[in-house]
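Next comes just one chain, in structure tokens: the form predicted on its own.
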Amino acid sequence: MRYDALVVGGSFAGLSAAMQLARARKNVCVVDAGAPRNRFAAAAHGFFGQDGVPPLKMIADARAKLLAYPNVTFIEGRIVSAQADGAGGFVASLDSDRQLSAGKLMLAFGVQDGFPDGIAGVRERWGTSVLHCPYCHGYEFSGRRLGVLIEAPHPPDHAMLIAEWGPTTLFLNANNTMDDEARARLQARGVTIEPGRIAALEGAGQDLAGIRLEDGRIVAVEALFMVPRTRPSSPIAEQLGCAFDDGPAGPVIRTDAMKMTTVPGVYAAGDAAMPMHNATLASADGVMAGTAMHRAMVFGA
């Protein structure tokens, strides 16, 4: 069977895109590997009408609603390769060796987070007390002792933002390249600057109680915000020849205003195609991409 659209990734962006295409009565296949980026978080916050709901429940509910449409197919698996089929469409191979054919592709596979080397305890606390987005998780730590770890090339301004939620310490992790102007702005905001190198995170289970430095000192911190380096969760955008731009956290698939990549017929949405990462924005990006793809099917593109 040749689908009208193949959506690679079934999280916030992919399911939102697929819903638009399903309601446009197109035959849609969604392939998802079952590892959404926000699976480590106990609850999502700031999402319209879904504040406090676990992300995995939101995804499961959205998938169930999507599968109520008879023209939607869902496949659990991973797309390992994709290429043009020479007939104006695409063929994609799953990790099960099964092949799928579609007229257009939607890349919504998201990104993977990279963590700093040599700091014990970061990965285990990711999504619980080591966090990325203050708008998603800052309120739950209001007034508590907060830390910020920003590695080059990110500017230290993120620490000024985090200070909105509580007393903040910026950990330079022995990267002493901050200029005097930036240091003065941080200090004016009440941000404490800790130049020492971090050895490990301390605390019971996934909780964070403090950050141990290499010199043995422990700085009391209950949540650590960081900007991890990201990379696409799938190689197929590169295989297809899609162009990338340098985003603030990692490479971003280049798209036009209608979410089409530099490869005709291939669209992209969500964290892999946006410089700013947020579940609400990913869902909205998927809506835009899905409607744009349908319009291209009607008007040609």
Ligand SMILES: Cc1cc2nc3c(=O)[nH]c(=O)nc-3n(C[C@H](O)[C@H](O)[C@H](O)COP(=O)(O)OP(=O)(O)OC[C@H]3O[C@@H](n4cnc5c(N)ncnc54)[C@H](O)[C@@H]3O)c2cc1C
Contents of the next structure:
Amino acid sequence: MRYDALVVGGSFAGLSAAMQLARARKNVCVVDAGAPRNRFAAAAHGFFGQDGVPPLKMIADARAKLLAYPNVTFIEGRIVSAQADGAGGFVASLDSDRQLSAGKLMLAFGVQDGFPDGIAGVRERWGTSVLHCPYCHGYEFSGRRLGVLIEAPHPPDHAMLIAEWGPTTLFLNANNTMDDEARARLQARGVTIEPGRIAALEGAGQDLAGIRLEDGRIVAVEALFMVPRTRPSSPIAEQLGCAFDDGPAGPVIRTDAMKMTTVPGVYAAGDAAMPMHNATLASADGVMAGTAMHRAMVFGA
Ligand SMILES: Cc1cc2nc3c(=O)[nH]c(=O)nc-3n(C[C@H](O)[C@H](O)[C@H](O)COP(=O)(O)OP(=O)(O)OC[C@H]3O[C@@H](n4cnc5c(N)ncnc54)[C@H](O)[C@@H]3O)c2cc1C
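Could I see the form predicted together with this ligand next, after the form predicted on its own?
Then the entire complex follows, led off by the chain already shown.
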């Protein structure tokens, strides 16, 4: 069977795109590898009508709504390669070796977070007490001692923002690229600047109690905000020849205003195709991409 659309990734962006296509009566196949980016967090915040709901529940509920449409197929698995089929469509291979054929492709496979080398205790606290976004998880740490770990090329000004939520220490981790003006701005805001190299995070289980520096001192901190480097979760945009732009955290698949990539017939939505990463924005991006793809099916593009 040749699907009208193959959606790679069935989370906030992919399910939102697929819903628009399903409601436009297209045959849609969604393939999902089951590892949404926020799976480490017990609750997602800030999403319209869903504040505090576990992200995996939000996704499962959205998937169930989508699967109520008889023209939707959902496959648990991973697309490992995709290419043009020479007849205006695409053929993609699953990790099970099964091949799928579709008229158009939607890339909604998200991004992977990269963590700084040599700091013990970051990975196991990711999404609990080591966090990427103050709007998502800052409120829960209101008024508590907060840390910010910035690695170049991100500006230290991120610590100015985090200070909205509580008393803040900026950890330079022996990587001082700050000019005097930035230092003065942070100090005027009450941010403490800690120049030393971090050795490890301390605390019971996934809780954070402090940050141990290489010189042996421990700075009391209950949540650490950082901006991880990101990379696309799948190499297939590259395989297809899609162009990328440099985003603030990593490469972003280039799209036009209608969410089509630089390869005709291939659309992209969500974290993989946006510089700002947030579930609401990913979902909205998916809606835009799904409706734009449908219009292209009607009007051509
Ligand atoms: C720890 C953490 C907590 C967060 N908390 C919040 C929050 O509270 N509120 C908020 O608004 N945002 C939050 N975010 C951001 C939010 O998770 C992302 O913006 C959102 O998940 C992006 O949605 P997406 O659909 O683009 O990608 P994802 O949700 O990452 O989904 C991509 C899907 O594609 C699948 N996939 C990848 N490669 C393939 C492939 N080759 N074949 C098939 N499937 C594939 C993956 O398994 C995954 O299921 C958080 C992020 C993190 C890291």
